[in-house]
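We begin with a single chain expressed as structure tokens, specifically the form predicted alone.
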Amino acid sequence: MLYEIPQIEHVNARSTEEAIYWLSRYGDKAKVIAGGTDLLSLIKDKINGPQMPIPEVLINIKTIPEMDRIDYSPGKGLSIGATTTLYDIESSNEVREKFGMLADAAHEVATNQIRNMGTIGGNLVQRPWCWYFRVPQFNCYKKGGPQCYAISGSHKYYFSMLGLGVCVMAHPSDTAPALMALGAEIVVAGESGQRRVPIDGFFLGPQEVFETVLKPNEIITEVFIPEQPPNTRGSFLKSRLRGTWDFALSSVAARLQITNGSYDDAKIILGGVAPFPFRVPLAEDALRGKRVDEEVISLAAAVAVKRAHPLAQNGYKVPLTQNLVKRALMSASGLEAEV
């Protein structure tokens, strides 16, 4: 649709404290902007609702120097500033060598142009890419409206088959499943200082209007990934309609710890199939203590989707996701998957 952008005040924050000050001062009239690839499209399309006013003030945090960085400390882990671009993450030698799954996930986001503008913080907090949410004619639940129109409407590509609730959006972030598999923490700043939120507790469920635990006057300042245990391997795979731009029909982040040919530990996170990055502990349990073997992997992949509840139009996501889990586990296990 892309209407003209209305007149909006713009503030270049020079510190985290200044950004928090402006957010607290203007309340829901203010929004944080960094890459702006999501926010500006919402503003141009005049997407708003009872709990989603069009902002009157944009607070630019790209002008905060310490928020654009990638720092690796051996034995501790990786710290990524919230305004670091996805391109910088995917092209970082340290990220690719130590946390390759995250580099692969960042590379899968949208297009080269988007990745050169979009940030890791923005990728985690982007709003739903649901056509009922993205057009002004529908006052949907995620805007503060009374209902989710996708449940009885068109939900073939982008809506949940897991974690059903009031809203059946499919969470759009590619980096979130990889970060969850890696045990990341999200560092959040607000009026009362900083807090560290394990990524498992960062995303809210399908009953909530908003997707994360961020308060209106809080911002992400950093993503921290701890050093991974010895003998850890990972894989990130994404299925989409086209080779570029599209959001995931389904994605899988798998992190395995293998010692002497057996699985010591496993994390399996599904993307694109639920209103939040969806961890499948039962599938992880199906691997722990077992020998590395294709039959064991096939069983774990089947368990991963055993409790799926697809909607009328997206049942195809169940076998798609099962096969994607198997391929990701085979890759992370160092085995060749059958084509």
Second form
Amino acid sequence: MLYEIPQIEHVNARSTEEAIYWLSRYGDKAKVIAGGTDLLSLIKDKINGPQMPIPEVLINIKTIPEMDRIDYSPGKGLSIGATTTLYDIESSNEVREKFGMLADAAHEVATNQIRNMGTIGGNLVQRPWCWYFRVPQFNCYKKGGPQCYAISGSHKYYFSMLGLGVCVMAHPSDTAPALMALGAEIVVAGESGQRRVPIDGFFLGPQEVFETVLKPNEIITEVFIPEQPPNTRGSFLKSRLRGTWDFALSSVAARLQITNGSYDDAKIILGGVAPFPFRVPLAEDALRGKRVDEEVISLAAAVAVKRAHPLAQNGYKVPLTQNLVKRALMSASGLEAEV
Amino acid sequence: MTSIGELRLHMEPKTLVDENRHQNQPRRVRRIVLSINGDSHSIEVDARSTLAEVLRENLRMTGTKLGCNRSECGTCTLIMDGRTVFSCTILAVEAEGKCIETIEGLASGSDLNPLQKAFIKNDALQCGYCIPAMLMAATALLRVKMEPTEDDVRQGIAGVYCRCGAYPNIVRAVLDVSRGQVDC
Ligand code: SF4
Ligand code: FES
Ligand code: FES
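Could the form predicted in complex with its partner chain be shown next, to go alongside the form predicted alone?
Up next: the whole complex, starting with the chain shown before.
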């Protein structure tokens, strides 16, 4: 037998309360499992650190009925249960029609099988896909070690170009930038009840061991997206090396509100270039109140990468991201980009 | 919109205090029933066993292959509830109650199905290691897209690596069978 997974205990939770009960009872030793595409790989590779012991108890939350659902209420918004698969999201008519950039982002994740298994909650809390993090031999900063191996090592592809702190991982989620552009809320349940975290405050900086505010005994139960004003247009674009499987070298989620040919409001989020989905308010300001026009857009795209501080091997990400921002803004503005 | 509502955690949750209480404890070993290619198999499995391990080792259905064993190569692809998944990354205990289809279910006896014949006719195999996964991915695709374009086929099998690079003939085989160009 292969048995790369060490002995574990397993329980199917039938309610959110039950999942949290087991989490609190077993503490550090337990983890919830949904799609498992990230968690089981981490367990097989025995990735651990002082704050992330290898789990001994797995609590299956796919057996909680109300976690797997997409409910749209006109005027209010879209509520997606945490274990809804990425495939269900990309193929939902309501998501496609009302929140198209989320459907596009979900479709851009990895490959068919991963989207059939992977969930929206898991996509938000996946651990770094930094290749030093993923092998046990490198006890890097994120695992409680003294240093980041990527800075002096190989960091051409899936790393930050923004020079924000110790860990230079690039946040791998494709759905997170889209959800941030759409102003989503992450509903989190824990021992003391339920809280709603605006997604702007959900991700943490590179100084922290974990990438999100989720505590070890908390779980995501729902992702909520408020109804968008009727003049909203959006676009999600991802640039990657391979046409399938691959993480973003850079991605852009842009959400614009346009009235009478000028921008009322704009939100621009970059993915794959920072340790968390990175909002660029200055680029948004460069659009607000301006007329819809290619020159305005080009200027905003240039502003979007102004803060860039690439590593030795990933300077190419700066023009790549600038162009991607421009293309996303052109497409969301209904303009044809010249090639 | 439904919301989960207030959580009461000072006591054991309701779902634990019913008569099934003792059945729903974390366990290392569990007896499960798997439905594979229409047959039910009742087996005792380790909670840590993946579906691929149980198929290959406990049930001796070795048609499903393993490559990376961690969601990276697609070699272990099979169909669960109509969708392609990686059997190396699904715990067998979580596959209970699902409709599992493997490569063993394609042929009837020694009679290969049209898709399998198309693979042979188009010389779509080199070492053959990825072929069970390719066939399952193509089967899932052809159920939802009866007349796929070449691009659909490429997308449909994109999650399976072929180390031999037999892709062109694999794509041709899938297109052939969708166009009815295989004698059965
Ligand atoms: S980038 Fe982050 S995860 Fe990767 S080696 Fe550095 S500290 Fe570790
Ligand atoms: S063996 Fe399952 S994806 Fe490689
Ligand atoms: S035929 Fe050898 S891996 Fe595909």
